[in-house]
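Form predicted alone, single chain, as C-alpha cells, below.
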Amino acid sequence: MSNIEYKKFGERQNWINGNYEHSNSNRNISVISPYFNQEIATIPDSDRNDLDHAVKIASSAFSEWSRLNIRERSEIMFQFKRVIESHLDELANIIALDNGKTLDDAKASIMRGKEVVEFATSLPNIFNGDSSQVADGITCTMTHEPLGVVAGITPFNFPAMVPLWMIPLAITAGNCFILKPSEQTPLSALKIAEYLKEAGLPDGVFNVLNGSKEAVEGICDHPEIKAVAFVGSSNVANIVYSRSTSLGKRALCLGGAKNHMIVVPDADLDSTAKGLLASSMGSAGQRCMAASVAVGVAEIDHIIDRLVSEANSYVLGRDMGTIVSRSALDRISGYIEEAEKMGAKVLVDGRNPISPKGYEEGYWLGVTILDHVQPDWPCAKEEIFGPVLSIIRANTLEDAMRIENNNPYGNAAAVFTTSGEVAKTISETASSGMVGINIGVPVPREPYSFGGWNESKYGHGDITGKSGVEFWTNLKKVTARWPESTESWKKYF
C-alpha cells in the first residue's frame, strides 16, 4: 500500500479573517486518525459567540468583495487551481490520515473537486448578463447578484471534495463564506483556507468554524446568513433544511442514499463485475453514490461468480482504505451479522480482515457481499455506509424496477446491460436524479450538476454546475425605457 505519513497537528483553531483564531468555547474535540487509532489533532467545539464573530468578519468583507469585477474574482480561482495542483500530495495525505482513504482515492477526490474550481473560472461568461429588447424602446437585462454571507456544512467522507463543490461557486459569485466541516475530518478544510489565502483571496471572504451541534444550529438560526448548503445523512439534512427555511433562509440539503444497480443476464461479464465492485466498495462504501444493492434479473450467477473472484483479489490499503471510526465499524459489522441471521448467504466476508503491516490498529473491514437478500431487510433498505453489497434476486425487469422505485432515496441508479432497450427502460423509469448505463457511479462532470431526488435531497436545484450558481445568487431584472430627448444637441445625430 501507499505509505500514509503519520503526523500530529496539535491544537488547531478556527480560520477567521485570514488567520487562525482561538475559540471562545472551552470545549475541544479530538480528531482521531482511522489508520492509527490515535489522536492527531484537537479542534474547538465552537459556540454561538464564535459564529457571531465569524459572521461579523464575513459581513465586513462582503461589501468590498462583492463590488469587485467578476473577472477579478475568477482570477483568484485560476490561482487557487494552481495552488491545489502544486500541493496535491500534501492535501491527499491529510485526507488519508484524517479520513482513512487510500492516497489514490484521496487524490481522485481532490481532482473531482478541482473540476468545480475550473468551472468557477468560467463564471464571467455566465454572468455576462442576459439583455434583449422586449418592446419598442424597452429593454430587459438580467444579472446574477450575490446573496451576502452564506454557509456550508460538510461531511466526513469527502472532506475536501464537498467543500470544493460549494466554495468556488459561492465566493466567485461574490458571496462571503463560512464553512463548518465535519468534526471528524476538519484538517482538509483548514488547509483549503490556507490555499485560498495563498491564491490571493482577501481576508474575511472565507472562514472556517469548527464545531458540532451548536455550530450547526447556530448557522441555521443566524439571521445574517442568507443561504445554507448541507451534505450528510438524510435525517440531519431534513432538520437543517426545515430549521433554516422556517426562518426564511435559502437551503439546499443533500442526504443519504440506497443506490440500486440493475444487472441483467446479457451484461458484459468482466466490466459488470468490476463496475459492481468499484461502485459498492469505492471509498470503503462511505459515499452517498455507493451502489450498495445489486438487483439481479433472472439468471446472473455467472456474473456473481466473476464478482466474487474480483472481490477476493481486493487488497486492504491498496484497493480500499479504512472505516472512519470505531463506532462506524461496529455499526456496519452489525448489519452484516443481522443479515446473516436473517438468512443471507455471505459470499465474501470482510469481517476480521488481515490489517496492512504498520496499520494494525486501524479500523479495517474488507469487501463483504451478501446474496439472497430480501428487499425489506435492513441491509437492503437502510444506508449502511460501508463496504457491503447486498444482492437481491428478481424474476423480471419489472420486478427489479419495482424494488428500485420503492426505495425512499433517490440519489442514483444504474443498469448493466448490452441492450439499448433495457438501458432506455431503466433510464426512463428509475426514481433517481442520476442514472448510469454501465457506469456504477454516475456522478456528472461539470457543468452538469450533482443532485438526487426524493429523500436524498431537501430543497430545489443541485449543488454544482449552473444549478449551483443559481443557488448562490439572486436574479436581478432591470426593465428600462428611455423617452426621446429634447436636448438641443440631438440635432447633431
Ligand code: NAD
Contents of the next structure:
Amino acid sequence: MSNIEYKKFGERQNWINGNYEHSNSNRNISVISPYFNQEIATIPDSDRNDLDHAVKIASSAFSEWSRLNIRERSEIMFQFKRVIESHLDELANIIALDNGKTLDDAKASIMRGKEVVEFATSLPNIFNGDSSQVADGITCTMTHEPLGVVAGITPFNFPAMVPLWMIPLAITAGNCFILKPSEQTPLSALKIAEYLKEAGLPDGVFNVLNGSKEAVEGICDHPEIKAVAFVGSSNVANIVYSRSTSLGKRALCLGGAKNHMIVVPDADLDSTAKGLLASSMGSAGQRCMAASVAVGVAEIDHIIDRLVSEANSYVLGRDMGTIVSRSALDRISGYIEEAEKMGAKVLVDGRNPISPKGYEEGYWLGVTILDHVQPDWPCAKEEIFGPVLSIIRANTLEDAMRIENNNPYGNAAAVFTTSGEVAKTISETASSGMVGINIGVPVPREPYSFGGWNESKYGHGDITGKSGVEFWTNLKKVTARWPESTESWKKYF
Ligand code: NAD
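Having seen the form predicted alone, could you give me the form predicted in complex with this ligand?
And the full complex, kicking off with our chain again.
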C-alpha cells in the first residue's frame, strides 16, 4: 500500500478572521486516525458564543468582499486552484489520516472538488447580467446578488470534496462563509482555510467553526446566517432543513442513500464485474454514491462468478482504505451477521481481514458480498455505509425497477446492459436524481449539478453547477426608464 505519513496535529482551533483562534468552550473533541487507532488532534466543541463571534467576523468582512467585482473575486479562485494543485500530496495525506481513504482515493476526491473551484472561475460568464429593452425606453436588468453570511455543515466521508462543493460558489458569489466540518474529519477543512489565505482571500470571508450538535443548532437558529447547506445523513438533514427553514432561512440539505444497480444478463462481463465492485467498495463503501444493492434480473450467475473472483483480488490498503471509526466498523459487521442469520449466502466475507503491515491497529473490513438477499431485509433497505454489496435476485426488469422505486432514498441508480432499450427504460423510470448507464458511480461532472431526490435531499435545487449558484444568490431585477434630457443639458449635445 502507499504509505500514509503518520502525523500528530496537536490542539487545532477554529479558523476565524484568517487565523487560528481559541474557542470559548472548554470542551474538546478527539480526532482519531482510523489507520492507527490513535488520537492525532483535538478540536474545540464550539458553543454559541464561538458562533456569534464567527458570524460577527464574517459579517464585518461582507461589505468589502461583496463590493469587489466578480472578476476580482473569481481571480482568487484561479489562485486557489493552483494552491490546491501544489499541495495535492499534503492534503491527500491529511484526508487519508483522519478519514481512512487510500491516498489515491483521497487525491481523486480532491480533483473532484477542484472541478467546482474551476467552475467558480467561470462565474463572470454566468454573472454577465441579463439585460434587455422590455418596452419603449424601458430596460430590465437582472443580476445575482450575494446573501450575506452563509454556512455549510459537512459529513466525515469526503472531508475536502464536500466543503469544496459549497465554498467556491458561495464565496465567489460574494458571500462570507462559516464551515462546520465533521468533528470526525476536521483537519482538511482547516488546511483549505490556510490554502484560501495563501490564494489571497481576505480575512474573515471564510471561517471554520469546529464542533458538533450545539454548533449545528446554533447555525440553524442564528438570525444573521442567511442560508445553510448541509450534507450528511438523512435524519440530520431533515432536522437541519426543518429547523433552518422554520426560521425563514434558505436551506439545502443532502442526505443519505441506498443506491441500486440493475444488472441484466446481456451486460458486458468484465466491465460490469469491475463496475459493481468499484461502486460498492470504493471509499470502503462510505460514500453516498456507493451502490450497495445489485438487483440481478433473471440469470446473472456468470456475472456474479466474475464479481467474486474480482473481489478476491482486492487488497486492503491498496484498493480500499479503512472504516472511519471503531463504532462504524461494529455497526457494519452487525449488518453482515444479521443478514447471514436471516439466510443470506456470504459469497465473500470481509470480516477478520489481514491488516496491511504497519497498520495493524486500523479499522479494517474487507469486501463483503451477500447473495440471495430479500428486499425487505435491513441490509437491503438501510444505508450500511460500508464495503457490503447485497445481491437481490429478480425475475423481471419490472420487478427490479419496483425494488429500486420502493426505496425511500433517491440519490443514484445504475444499469449494466448492452441493450439501448433496457438502458432507456431504467433511466426513464429510476426514482433518483443521478442515473448511470454502465457506470456504477454516476457523479455528474461539473457543470452538471450534483443532487439526489426523495429522502436523499431536503430543499430545492442541487448543490453544485448553476443550481448551486442560484442557491447562494438572490436575483435583483432593475427596471429603468430615463426621462428625455433636460433643457440644461441639451446644449452639450
Ligand atoms: P452525520 O449526519 O452524522 O453528520 C453530518 C454533520 O451533521 C456533521 O457535521 C455532524 O457534526 C452533524 N451532526 C451529526 N449529528 C447531529 C445532530 N444530532 N444534530 C446536529 N448536527 C449533527 O453524517 P456523517 O456520518 O458524517 O456522514 C455520512 C452520511 O452523509 C451518510 O448518510 C451519507 O450518505 C451522507 N452523505 C450524503 C451525501 C450526498 O450528497 N447526499 C454526500 C456525502 C455524504
